[in-house]
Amino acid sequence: MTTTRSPLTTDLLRALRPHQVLTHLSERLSYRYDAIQFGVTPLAVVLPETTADVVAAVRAAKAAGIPIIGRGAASGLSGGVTPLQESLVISFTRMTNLHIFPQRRGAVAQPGVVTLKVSEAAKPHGLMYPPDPASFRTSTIGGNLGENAGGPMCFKYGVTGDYVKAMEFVDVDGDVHRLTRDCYDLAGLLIGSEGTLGLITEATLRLIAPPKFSCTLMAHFAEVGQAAEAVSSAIAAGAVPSKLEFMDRACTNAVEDYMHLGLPREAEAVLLVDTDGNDSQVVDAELELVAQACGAAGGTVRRATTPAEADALWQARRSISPSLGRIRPQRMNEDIVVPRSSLPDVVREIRALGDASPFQLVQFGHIGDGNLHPNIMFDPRTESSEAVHELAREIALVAIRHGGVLSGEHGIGTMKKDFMRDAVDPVTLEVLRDVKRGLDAGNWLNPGKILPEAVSPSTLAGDS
């Protein structure tokens, strides 16, 4: 096995137990990617047990001139964690200290510990925690704060950041700060900056109590403008589902032929609802809103009338991302947010975008939320990669026409860097620029993502 010695990993060695640092090359292999993207094997890997830990990391890899990447579960859809350079990857996944504080409804967990983790110790005392991300089995604390993620119910419940009351992060420099959400809300900055500007290395995390009751439908429609305008119409109307799903007809299918769960091969639509709270009947009555609202757009309804029929119908949607692979070996997952009355007309361009184009372009999301995933399906053997590119842009510049922004949960990452200038302008780019060196001057911290590079006047004017 390949080995690597250097300043920097004498320095880490000697800092940190050996079975915290990855110097071998087979070891370093397994964190050069995230789920979308490899990047560059890191120079070395740290698994830090405590902040103390991550003090170390940090300032060994600064000493050494080395850039730092934080990691979590490496579940990420934006190539947000896949090291551009020979780095130093800080990987969070043995962090996992969690401790539930039922009476102020409320828990502090390490970045490592996986998210559906928070809910499942918060059940015994009668609370929740509502952020799931469809890879709430894996993904961890860290990485949804980094990406500010949400899931099927943020609609109603919101996102990472809603959930969040404190924090601890490491800087760039090792020293350790804590937060809270008051002020310079510094810790709402932090909350999806990929990071770039620290590394989280604690967060208290807010908890509610579950509702008493659900009810779930899934409705199908003949065309995918139908299903958004049934979404425009069930809120506009004063429904706010928990959960408001969109798969169109290639997604059904991916799902069906790897779960076979009966679900309806011929729609070129499908919405996944459900309504919860504390008040059976106002429950069942906000579902019939949108039972309503999906009828008179064409849809055809089901309503679920067992818990097993509805929790069939959510591990659909749950099962979409693995079940992709069927139709090609690798994909690029937009993660456009536009407004709701933009709906209609988004999903039709997009599908028009897709059926012009030579790849297999499939949608789904929280449509509830406005926030769509339209995925490129292609072969990295066969196809061409700046192909994939250019169509992610011309989704990317439906969102922005619409009033939409380029990302909802997924991050901006490696992969949608070069549309913030179609998304940003010039002045408010150079803002954000600010922020990070304000906390990053030297770019040590995740170089290489979210923000593209600046265009100097001078190439501006040989351009023109």
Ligand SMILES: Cc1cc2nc3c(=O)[nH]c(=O)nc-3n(C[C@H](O)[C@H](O)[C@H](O)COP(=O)(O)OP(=O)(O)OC[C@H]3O[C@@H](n4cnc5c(N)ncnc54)[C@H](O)[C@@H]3O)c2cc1C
Second form
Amino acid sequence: MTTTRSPLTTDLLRALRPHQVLTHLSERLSYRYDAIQFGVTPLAVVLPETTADVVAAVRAAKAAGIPIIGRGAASGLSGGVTPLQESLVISFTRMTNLHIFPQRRGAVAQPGVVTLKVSEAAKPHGLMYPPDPASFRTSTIGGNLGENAGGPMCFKYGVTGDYVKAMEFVDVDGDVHRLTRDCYDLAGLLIGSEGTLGLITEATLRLIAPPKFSCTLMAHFAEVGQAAEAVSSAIAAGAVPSKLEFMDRACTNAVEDYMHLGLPREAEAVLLVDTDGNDSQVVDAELELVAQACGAAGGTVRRATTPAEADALWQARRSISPSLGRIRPQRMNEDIVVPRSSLPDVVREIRALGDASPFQLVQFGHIGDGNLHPNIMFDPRTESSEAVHELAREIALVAIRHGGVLSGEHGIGTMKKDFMRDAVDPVTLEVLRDVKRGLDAGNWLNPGKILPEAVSPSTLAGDS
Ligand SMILES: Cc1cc2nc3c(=O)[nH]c(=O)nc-3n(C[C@H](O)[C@H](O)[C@H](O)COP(=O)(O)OP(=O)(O)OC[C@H]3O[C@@H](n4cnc5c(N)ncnc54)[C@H](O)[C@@H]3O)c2cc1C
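Could I have the structure of this protein in the form predicted together with the named molecule, to go alongside the form predicted on its own above?
Expanding to the full complex; the earlier chain stays at the top.
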């Protein structure tokens, strides 16, 4: 049967307009995956345009006993939007209202607004929106809030959650709440909750004045530990780069094979660094601090002398995803965060894991935050996904052993939920379950994500 007719779809078609409810198989199929994973084809898909539409959809799903998954652009890298059973997907891509309030240095966005649109709309008012996930051309504000997305600029400017002043969300009963960030920061709780606690239907965002000047350098190193040392000493010396990115040798070579930018193929590590601010001399002096730290650690430094040269260097960073796509058809993109002081050991240990496995491992990341993205390259047609998962677990265990965490910005989703028992002590895990029970006792919202339990609604059993 290609078109679903069920009490749920009947209710949805009664409460919403026909073009907002997708029931035909050909329409539903593409709502079963995100950027890394396929799941179960949803029973129905709803395309709300207003908060009232979301309320109607949530109430219909709850009445029919069907789990609910909020979905943005599905660019997520942890399986956050993949349905694990027959579900209702609420896709926010038609909720795209965006208003800029220059006097308040703020914006009010519906969840389906594409991240880049906020920056574009802010620019004519002399304002900027700093959160800059590499997926900013496709990802949505709702998805960014769902994952608390970061990007190259997050070391200096912070992540998505740092720019949320208030929000509106619909709870599992279909009630609408407006939250600010004062007492019991409930908005903060929803940020990064991957659609498991409520559905965000509007966000009030903070905008800032953009810096007037920036400058850029690339440094390359014969040994990965030297790059990490350079980062630590530059920061200890007082530099706060606006961007601070790391690429290992495999990553640099993948980009060079694709883009031919003249990157140093022999280098074990490459750093790309920007400093910015309103005083050009200060910006320049700050980059010089970084250059000196890189030189002292044994690196070779190349400063960009023109904006075009700076842009060419950053093109290398922007090209990582398409470059890796040419190596193998699929990759599992890990997202660990470790203390900066552990970076040399962590990068080496992860490389050793890759060398001992049948898979190619590529590493890059926002090194200023200690956020690394080891990518396991594989072909799902010929290589075992269990072996990929096992290697991902070993990488997670390296991070945990060094006092790190499972996710910097991509979330836990389904990809890392099995590692939660390794990363979070049993008492704290139970507190997380209490939070989920407090807002969604029946486990109707995105069940099977984050917490390491079975998938079905009402299964929120503890470890005991
Ligand atoms: C090439 C590439 C590069 C990337 N680079 C980065 C990067 O630099 N930094 C980074 O942080 N991420 C990055 N990502 C990951 C991804 O783009 C981000 O996680 C992004 O925030 C997801 O946005 P989305 O709209 O696609 O959300 P989706 O993938 O659709 O959803 C993500 C999560 O948010 C939940 N959600 C969606 N909308 C709502 C809502 N309205 N209310 C409540 N929950 C909701 C979903 O249920 C899901 O759990 C990258 C992905 C790709 C493919």
